[in-house]
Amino acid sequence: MTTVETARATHEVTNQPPPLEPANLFEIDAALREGIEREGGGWGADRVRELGGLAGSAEARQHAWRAERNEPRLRTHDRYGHRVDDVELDPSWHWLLGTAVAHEVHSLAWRVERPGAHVVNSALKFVWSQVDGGVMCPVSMTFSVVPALRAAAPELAAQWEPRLTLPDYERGARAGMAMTEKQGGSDVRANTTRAEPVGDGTYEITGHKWFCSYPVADVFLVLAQAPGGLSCFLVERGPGLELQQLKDKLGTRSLPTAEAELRAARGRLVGAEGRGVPAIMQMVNHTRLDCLIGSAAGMRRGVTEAIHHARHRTAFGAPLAEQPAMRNVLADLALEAEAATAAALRVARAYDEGDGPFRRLATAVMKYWVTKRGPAHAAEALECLGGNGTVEDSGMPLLFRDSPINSTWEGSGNVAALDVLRAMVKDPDALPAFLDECRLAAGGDARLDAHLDALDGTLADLRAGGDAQFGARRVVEDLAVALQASLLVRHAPAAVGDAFCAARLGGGGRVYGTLPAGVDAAAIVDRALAS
């Protein structure tokens, strides 16, 4: 008989950061903490704390990491032959979602219905987002189809609103959205796909959508061309709609997307016809909010995986986070997570307020803006743990693949820019009660002061016949900044609100990591995750 030898190390193994779970996504942020407060949603603080705790779990972070590598499968037919048009997940997936689901991210401010819910509901998707990205999609989906129901066809909010909101991941609904097609992408007034009546007030849906959101979803909305014009349906999951293949996407890779086609698939109409586009921005314009808190969320979770390795890390006889250079990319990327999360939760809370004339332009802007910051913060926080940040096991290559995500779904850079420009012309409150907000902090900032009267020009310039497209990005950016920069200077410790306006406001540099001499970088970033 042969003994073999148990395997031993031929070294001892030093200098490596210790794991961060367990940890409160709750507790460790003080800007969601005091934000939350602040805008109206203290008294959901003990629900956040439950799922923060939950988030921060070794259990959650395993569950998302078999999510994302047993990857959804598409079945189209049983072994008889017949279309079933079914996706396989993972357990984990279900686990995820299901989490969720029970501690209401999906529904709570259309079950809960008082002030500070949509912060409170907010900050649920918030931690949850920090977990996986890929699950927050049809959470985020059947959160806003809600009012869209609401909005345009009580008699079907009345019949699938207990369903949608449900905390029971086995009984209640998902929703999901179909829109895109190949020939049109975000035109979807160029959409072909066709919408006929039948005389029992549905309509018979015939065409291909390139973009099935959460095929699995038990119901979608979907635009489709009728006799009077693009018009919203609602189709339920069945026959009619087949599943083609699933997308191969870049991030959130647990997530299912399908190409889709319709075969004469029922469907009933939201609105009316010729509406479709007004009918169905009710939802998109709550999964626009719900892209600007992933986006947020995941410079959260950046900024904690980099801090937390920096501090455990020793490199050149010091710690990495006592080096000046490092700490100063530290500093940065905290900086940037904070306004990103006070800003989200404040948009949040203006949706608590109604639809007024903030909220149509501040979501427009920060969903452009805070979704355009993502990509470059993951890879900076994710070149803080240098070699190990590649690796997947580390999360970072996760939390990079899913950051340009937010910025395309719901309208790309452009549409969401452009938007901003039409909210100004449509809406002529819009844009005084935006600048009204961020000049609640005059006098607080001279930086603030003298970039919200350089924007007063800029704005001029465009009225009085500027090339208002061609500059469209500039001017979100700018009513961004100011946004961010308001909040922080009114409500952030003085250390965060000058060193946000030293960077952002004062000519700063290209690049996170180019702070200004004189910001006090380790106050911000103990302030970012408590030693």
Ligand SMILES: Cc1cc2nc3c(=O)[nH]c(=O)nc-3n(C[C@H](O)[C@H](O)[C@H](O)COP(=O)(O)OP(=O)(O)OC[C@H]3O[C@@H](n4cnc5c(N)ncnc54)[C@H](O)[C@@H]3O)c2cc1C
Second form
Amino acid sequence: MTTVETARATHEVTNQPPPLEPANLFEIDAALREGIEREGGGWGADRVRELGGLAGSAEARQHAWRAERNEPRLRTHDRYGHRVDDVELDPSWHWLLGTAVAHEVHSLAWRVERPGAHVVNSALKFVWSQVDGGVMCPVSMTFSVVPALRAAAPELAAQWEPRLTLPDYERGARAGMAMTEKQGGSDVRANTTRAEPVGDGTYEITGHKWFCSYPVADVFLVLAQAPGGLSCFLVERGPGLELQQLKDKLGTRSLPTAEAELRAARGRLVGAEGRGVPAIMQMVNHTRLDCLIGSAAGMRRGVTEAIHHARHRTAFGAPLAEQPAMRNVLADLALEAEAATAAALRVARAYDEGDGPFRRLATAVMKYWVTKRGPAHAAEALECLGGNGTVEDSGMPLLFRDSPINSTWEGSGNVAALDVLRAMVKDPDALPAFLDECRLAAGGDARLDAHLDALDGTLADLRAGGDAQFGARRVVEDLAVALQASLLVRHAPAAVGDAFCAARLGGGGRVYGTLPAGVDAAAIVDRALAS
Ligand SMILES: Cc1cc2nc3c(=O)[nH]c(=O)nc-3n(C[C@H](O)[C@H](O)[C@H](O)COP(=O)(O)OP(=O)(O)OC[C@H]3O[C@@H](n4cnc5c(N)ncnc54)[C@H](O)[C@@H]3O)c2cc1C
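Got the form predicted on its own; any chance of the form predicted in complex with this ligand too?
The complete assembly is shown below, putting the previous chain first.
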């Protein structure tokens, strides 16, 4: 008989916050619940509640953890030397993506023709993004390819949409996109990949793509130079699409992102030759909305973790959450997350209202701003957990690593800011529509009124011929906080609207945790996570 020596603890374990799960990510988020209702998606609240329960479960968190640890592995050839160009993905990845698909996170707005469908769909993305940012990439690309095909290639839409939108992981299809090349990603007109017409209506596409996420998707939108100029093609996964290696990237490590070689891969035109950018922009505008939602969701996850920890951790004789300096940090983080959530759901509603001037500008403005605010927010939320926040078990390092990705994707910071300037010029109705929305709060807070008056002056200077590009980020930032302030002044509790105007329209400090005196920090924190 073997005697097993049981290790005995050398000390009593105290002052360790309990795990957060299980918590329904919909139920615990007042800003989300109210936002869905306000923006016309109240009918879908039960669906979001159901997914929110799963998203906050220990099971979901364990799958995310496992998918992150067991990174995808490229398999280029089989044992006989034949090309397979496949990626081995952990079963947890399939659980995460399969669950998203089963809940129509990738397609609800295209399957349910009802006002508020984009709001509900965005809320589904918001809760699932809090589980894993990596799977949201194929979710977003699959979602966003649909409007691009509908607009520019109805026959391809008819062929592919039924599978792309199917809430069935096995029988459905997923989409990817391949625009970026080595010599330039933002400047896609510098693409050198060639597309030669074959004579049967298809093209042979040859060249190299430097970033191609989820390369095991069923179809891809690919930009290539055709005889008539830069054009967009639908390429099916198969012969001619060869994967060279997977990127060893900072964040979204559960997601495979490949360098891909196209060797006479067959493609079919999406839109006309030479009209590749407008065709793929239909897709990109929707993935930009998803970047905004993803970053807002990351903030929300950070706030939940930070408040939970600070309430259960004592230092110097009192819970951290009750100590004034920490209360300021938590309230500031909560304010930012609520402003991001409100903006994301408002912009989502614009997608329910058609392709109007507000939607065009608001997507670019808020994608720029919320994704830019993400990394500093994640860093601060992580620090609330002290040293434990830097340890992988806490989930905070993953949140932090993922946080800069949304800002790089789909138009990096400067490109997004310059896109706002372009939208203001191209569509003369865009800026007035945006400012009209901000002014709906007129008289609600004098600081917002003053900010909007000053913004009028800045925009007038811009029109008078200032160096618009040099000042682009400043203008976009001013527009973004104006919209967020307007939404919070109108719809959030007074403590939230007041603190946002006090801190973000001139009176706050530079890092998180610098809310000015007089704000009701306790009320903001209690709203963010009921104790
Ligand atoms: C995780 C991840 C996954 C990705 N997946 C895909 C994918 O699936 N498919 C795909 O096609 N691409 C993908 N990308 C690529 C991504 O879209 C590009 O990296 C991005 O568009 C920027 O292009 P670039 O890397 O060539 O940078 P560049 O275009 O060289 O830009 C470098 C910097 O210069 C700035 N800049 C560019 N133009 C200007 C200007 N006129 N004025 C001032 N500043 C400017 C940019 O904002 C950026 O900060 C992915 C990227 C990441 C990080």
